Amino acid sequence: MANIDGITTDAPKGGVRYGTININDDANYEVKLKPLYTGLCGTDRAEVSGSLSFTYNPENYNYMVLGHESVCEVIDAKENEFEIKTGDYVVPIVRRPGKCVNCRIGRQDNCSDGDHDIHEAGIRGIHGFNREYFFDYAKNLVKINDKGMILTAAMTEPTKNVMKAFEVFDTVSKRTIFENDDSTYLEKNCVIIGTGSEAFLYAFMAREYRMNVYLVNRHDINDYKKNILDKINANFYDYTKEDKIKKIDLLIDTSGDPGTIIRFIGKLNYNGVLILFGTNGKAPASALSGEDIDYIIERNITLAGSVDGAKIHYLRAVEYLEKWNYSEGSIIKNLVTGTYKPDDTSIFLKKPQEEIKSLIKWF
């Protein structure tokens, strides 16, 4: 039993505190890790508020260490087949395999075992990364080869969600000829609902497809955020004030708000695709009308949910983050709008008004 400092919650009841905790160390683990940065997102805040219905504590603990986004330094490592060594920088995978067929082939992101057989660090049944150090197996780590990538690599976990979602898009869009007759996505319209960090990461990736990209929200955003979008040739509009786009080819939701999603379904083009990523179990119900259903059917519109990602998506995330990290102006770094000390737990209770991505610095 080790005494270390960490950030915990009484999941699923919620709450947050920073202090000394007692964690059983497993001598069989191969790698000892020290977090450098850990990220915050809506999932963390939902846990702290007690509104995340599917979270649960690790077995035999009445609390859970928070944190599922992290970049770490390896401070000790046994010999392992993945060549993870002391001094390496790595990103730990969040969801761990269960027993279903998808888990057995390394696709735990598509786990079919059921809610209480899904284990995710800092979310469901496994302690997270917001602590001075922790132990893990080398197979659960993705190596960061470039020390200049440490800050950007802290966004690997949310970026892997984007890689998974675009894999889903690539798959379901093949039910028709989605591309233009010149084989490109030029002038295809992608609308992303929301203006948080995931929405910005989706915008970066949609621009890789050379689509026209629009972030939308029901309130304006500040000039700092607009400047980032300008530099990647993406757009923003407050949909309560203006209607900039009539036809949408790819609609991505990061809000989890049913009313907003339904608002935009009627703008989806023939053979359009809707990717549902955002979750919000407490959002008001908003039923599809018969007219909405007819619209979806008659236009061959595809609705697809996307959650989490496999190790391959982490690797793809690192590849794109490296590209964006060294592109002109390194705009991706501008998504980090604040770094905080581990004991500043107020960041879990109230989202800064202009936040895109907040990180906790552990060194």
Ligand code: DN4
The other form holds:
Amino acid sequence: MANIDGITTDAPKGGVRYGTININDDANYEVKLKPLYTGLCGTDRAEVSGSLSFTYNPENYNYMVLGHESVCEVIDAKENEFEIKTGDYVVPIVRRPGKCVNCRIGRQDNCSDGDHDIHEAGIRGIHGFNREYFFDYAKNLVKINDKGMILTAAMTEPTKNVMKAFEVFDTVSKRTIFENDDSTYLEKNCVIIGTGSEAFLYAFMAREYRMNVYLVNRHDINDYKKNILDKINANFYDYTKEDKIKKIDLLIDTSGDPGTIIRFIGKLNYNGVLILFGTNGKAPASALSGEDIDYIIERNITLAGSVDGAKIHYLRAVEYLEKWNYSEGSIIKNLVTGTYKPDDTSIFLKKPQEEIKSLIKWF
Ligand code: DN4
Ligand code: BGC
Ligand code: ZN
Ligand code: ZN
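Please move on to the form predicted together with the named molecule, as the form predicted alone is already shown.
Expanding to the full complex; the earlier chain stays at the top.
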């Protein structure tokens, strides 16, 4: 039993509060972790607003500690086969393996155990990382070797989702020759719906494929965000005012808004791929017409949902983040638009207009 200061919520009904709580700690745990930075995203705000359909509290608790994005310092470690030691910086994995065959091979991101058997720190059935310390097993940690990139490393968790989604894209692209005749993705068009942190991370990765990248939203974005996109040679447009692109090869949705998604499906190219990623259970329904369905079929368009990521995607995320961290200008660092104190719960309630990625600083 430990007294822990944390941010608590009465999920799934929503709400957020900062305070002192008692949690039964498992004495068998191998490492004691102190968060350095935790991040928050659309998922946390959906939990707090009560709109996330699949969130549930840990067993025997009527609240859940929030937080699934973090970079932590190991403040105590028992001997372990992963050689995680006291003083190491690590990122804990959000989703913990269940019973199905995918979970048993480390692919819990593709778990088929059923909604209430999926466990995700700070999201589904287990406490999250927004607390002064917590305990874990070494196998659930991804080591950050370069302590100089701590701020960038705080974005490992959201970046691993992007790595998984691009793996899905690579996999479905194998059904045909998706590349150009010079075996590149040059001049292929990638449109990303939304301009939040995940959308920006998707833009960084789509540029690695050397695609033409367009972020879109139903309103303009500020110059700070446009400047970041300029620096990575990506574009933005307000789709209610202009239409910069006729044919889309890869469409990634981070809005979860059915009407907007359908609007863009009609622009997908032959053999195009749509990755559905944004969740928005409260968005109004919007129906596909028979014509839309014919359009999708006749062009061999693939619609794929993509959630979470496995350890391999965390490792890949660390590699790309390291590359971007040390690229000219270190643009990736500019995605962090604000750091907040643990007791400032207002950040969970309202997204600051200028936000790309908000972090909570714990030291
Ligand atoms: P976020 O910062 O809330 O981003 C959502 C973005 O979508 C914002 O820029 C919204 O704009 C924009 N948006 C909303 N409605 C529309 C619309 N009709 N047209 C165009 N843009 C729109 O959240 P995030 O970047 O942290 O995450 C993106 C989404 O992915 C969230 O729904 C998360 O729950 C979900 N997510 C899924 C996974 C997974 O599947 C992982 C992480 C996040 P504005 O509201 O700023 O104006 O593993
Ligand atoms: C997390 C994923 C998780 C998803 C759905 C996201 O915010 O990054 O790891 O699977 O939410 O719960
Ligand atoms: Zn997140
Ligand atoms: Zn499973």
